[in-house]
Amino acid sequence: MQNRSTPEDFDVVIVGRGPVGAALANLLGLCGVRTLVLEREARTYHLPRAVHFDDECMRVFQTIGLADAILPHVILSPGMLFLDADGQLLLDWSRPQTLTPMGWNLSYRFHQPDLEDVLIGGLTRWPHVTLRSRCDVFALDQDETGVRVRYEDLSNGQLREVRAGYVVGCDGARSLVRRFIGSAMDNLGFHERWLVIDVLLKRDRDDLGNYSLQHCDPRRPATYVRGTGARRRWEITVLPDEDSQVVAQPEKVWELLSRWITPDDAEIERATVYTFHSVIARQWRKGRLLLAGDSAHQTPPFLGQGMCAGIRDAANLAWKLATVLRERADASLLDTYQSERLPHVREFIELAIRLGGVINTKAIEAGLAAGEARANAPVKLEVKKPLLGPGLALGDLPLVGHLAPQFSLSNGNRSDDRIGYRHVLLVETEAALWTHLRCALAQVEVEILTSDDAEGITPWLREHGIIAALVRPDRYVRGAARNDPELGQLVAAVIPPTHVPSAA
């Protein structure tokens, strides 16, 4: 029985057990951080929500050792097509079916309950990570030494409390943690009601296709998404004069679906009206309280980047929390979390809004400007991942804020599996490093990867005119060096200056 006078003590408490909270808990587990996850609900929400993630997310799942367990639950997406009211192709956003430089495919479709089950199951591997369901957090009180977290155990009505070094709110759009931080939300201007309909096919309907389709019909914009197995989704605009409850009734739902399917083809699993928002919290950290995922930002779904953004938050934040908790960095390191992630997620949200303009045909020119015009062909959309915002950038060194590729090792394995969730220095040969430097890097758990380990490293370094690159645990380049003095800058970023030998 818990002694009320001496609350349990954790390094990090995560509020919320969704994909972002579970991914963050797995990453912290990997770092050896004592973590408690508190979740209000008893079990995983059984209906679909997010349906897409990308190669960068899969790379995070690889990092936490769960990619192989997730693969049986996903299908590859060929991409998305934007059609006008007559069914003519406006915008082609096809995705390559080959592996990207991340080492995975660009686009995966999934059923969120399946993914959550794998992520939550993964927590059992870490004896220092605890999950408590049916626990409703109601108060957070922080001081110089930590946070007092008070919650109700809904299974028996008892009030409990724990102490934490830090609290991360992964508790969604109505975040309690955000309220305790006191953060307002910046409104990026997109707020629309859409009817989301998930169905289970009773029979094959291959004619519906594997592409996601955006029907850019000014009368009633709509989206079709192929899900895993027999799952299919339609998202249909709710008109201003329509009642949300009325439009979600079965009779009206089948009327809206009638151009594609009938009750003979499928059964409705869910039909609910959502308001798609575009907002970003102004403050992601207040002392020992932080935000991640939907508690920090919400995006229209047209890019499929909502959950992806939250997974990136987790990958950015976990290693920084671990570094601070190990007293290898000052707590100000945590300020780089928002400064890096907010500009990145804002760029994705703004592009999603522009694509929403195409779908609604109200701002089609602005939307098409996101793509590349081609003579006598539909506009081809290529989405480049944004760079990190300013944070741990090392001056004006090359490649700062870019994602580093994943290399194939000489033994056939992927380089991330060798590196783990830590820094790595990419160099052509270890001969380029002084012996003292190699020892110093080893002391602070910085991996060194050379062309002897992966032959792709040398061409990549030479392509960018550099002799070395320092890559962070979240796979973003912290800085690259064109010469020995710049290599010294990279080293100084991760090991104490007294350990850095001067260049000979």
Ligand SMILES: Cc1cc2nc3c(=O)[nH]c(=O)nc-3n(C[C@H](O)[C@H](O)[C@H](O)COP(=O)(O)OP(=O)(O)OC[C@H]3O[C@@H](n4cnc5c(N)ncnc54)[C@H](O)[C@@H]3O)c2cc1C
The other form holds:
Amino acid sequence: MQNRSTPEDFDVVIVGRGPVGAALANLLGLCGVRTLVLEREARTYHLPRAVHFDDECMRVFQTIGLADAILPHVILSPGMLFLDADGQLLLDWSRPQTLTPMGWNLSYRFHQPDLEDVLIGGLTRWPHVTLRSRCDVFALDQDETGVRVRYEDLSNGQLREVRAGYVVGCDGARSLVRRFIGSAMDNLGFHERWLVIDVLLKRDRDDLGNYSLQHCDPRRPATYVRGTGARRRWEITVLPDEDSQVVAQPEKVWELLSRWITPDDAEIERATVYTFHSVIARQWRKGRLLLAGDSAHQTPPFLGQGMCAGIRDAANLAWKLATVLRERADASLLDTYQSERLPHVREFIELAIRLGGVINTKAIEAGLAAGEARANAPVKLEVKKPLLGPGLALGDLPLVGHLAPQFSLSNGNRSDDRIGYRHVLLVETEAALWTHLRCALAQVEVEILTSDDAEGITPWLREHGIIAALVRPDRYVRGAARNDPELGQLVAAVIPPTHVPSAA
Ligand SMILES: Cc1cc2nc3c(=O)[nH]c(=O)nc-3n(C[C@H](O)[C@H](O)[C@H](O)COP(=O)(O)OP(=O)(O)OC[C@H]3O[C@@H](n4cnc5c(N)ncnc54)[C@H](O)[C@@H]3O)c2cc1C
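Since the structure above is the form predicted on its own, I would like to see how the form predicted together with this ligand looks, so please show that one next.
Everything in the complex follows now, all chains and molecules, and the chain you saw is the first one.
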């Protein structure tokens, strides 16, 4: 029984149960890590923010076993069109409606509170994960053995404390954990006030369309997004001389919306002015304190990548935390989290800023240069996923640091479901793997998938001129091998010296 004077002990305390904290808690649940989530609010933040996520995020949701629960809450997005002040198409960012190599669609629309409810509901599956709502964290003191986390239970005003091996601040833009880390923010230069209006349609307005539209009109740049169900969103620039309070009043909101809809068509769910920022924290880890999600980076929403970046943080961090906590790696493994994730998120934020320059018409040419110019057709945009920054990459083959595809297994299942949240070695045939290495890989929980399991593996390996690829739990390629000696080196790199058996 717990001694009353001894604080409860957790491996990880997550501050904040937004989408990033909830995703991270599910991933840690999957890894068997004793986790406490502390959240100030009583329930999910009810007002919508994110409306789009991508195929990589859906793959993370698949990993935590929640993709099927999320699917009923999403619709596929056909993409985004950028129109000039005369309605002429400037930039075409259509998305294919077919599955991508991730095994999912490229672009989903959703309602953030629906997604958060599923992620939070998923936590009940893990007996070693505890969620405490209405708990406001106010102090963190770390020493060599752990962190003392102090919080107020807002339901009764009691001050409480727990101990944690690590604390992850998923506590949003005004992060307390970031303040305890003492990190400054790098300012990438884009800060604009936008009025975000969500409406619920009262009658069909199919003419509004399914594409997101960027009205790149210097008089008043604006965005339209089709949401799920009856939801539709407009994001409208607030002009420098306008008061944020005044512009969000219903009368003004309807005036701004009048070119698209009237009160006969819809009711306003909310109208709020946000300042879209572009900032990245300089330091994501200090000893036992870490940041993930908006606490570490914020982007203008033009690419729909803010939350997606946070979900990627969670997928990158959770298995590293679990590995360190199991004493299978030194704590310095956690430094690869920032070094890998920061350049990746920075590239997305910089692209969002470039597109912002098309939308606000201040840098149209520079923004359009991000796409592919075509004769007698608008510029076509295709967004390539950035590479991971330097960290755990083994070797310098071009594939390393990219996402590996998800394969269809011969039994019809998806390969990630078989692999779980673990490393996998993709290899043409088992014969290519010496028996002793296979045993060693099993001991360190590295799965092996061959072309017998999924016939897509061989063509993919051959396309890249390799015979094997080592893929991390977050599905990024950690290393690749062109021949048997390189395969031996690859395997040796993930097997601790104590596990390497003799080849005899
Ligand atoms: C208008 C708009 C549109 C957007 N569109 C998109 C989009 O289409 N796609 C996309 O990917 N992203 C989008 N985003 C961004 C996305 O909403 C955020 O990136 C995402 O919500 C960040 O999640 P988070 O979990 O890091 O932080 P948050 O969602 O902010 O959650 C932080 C949580 O921490 C809690 N907390 C804070 N301090 C404490 C404390 N001291 N103690 C206890 N709890 C605490 C808070 O109560 C909160 O629940 C958009 C954002 C906006 C504003």
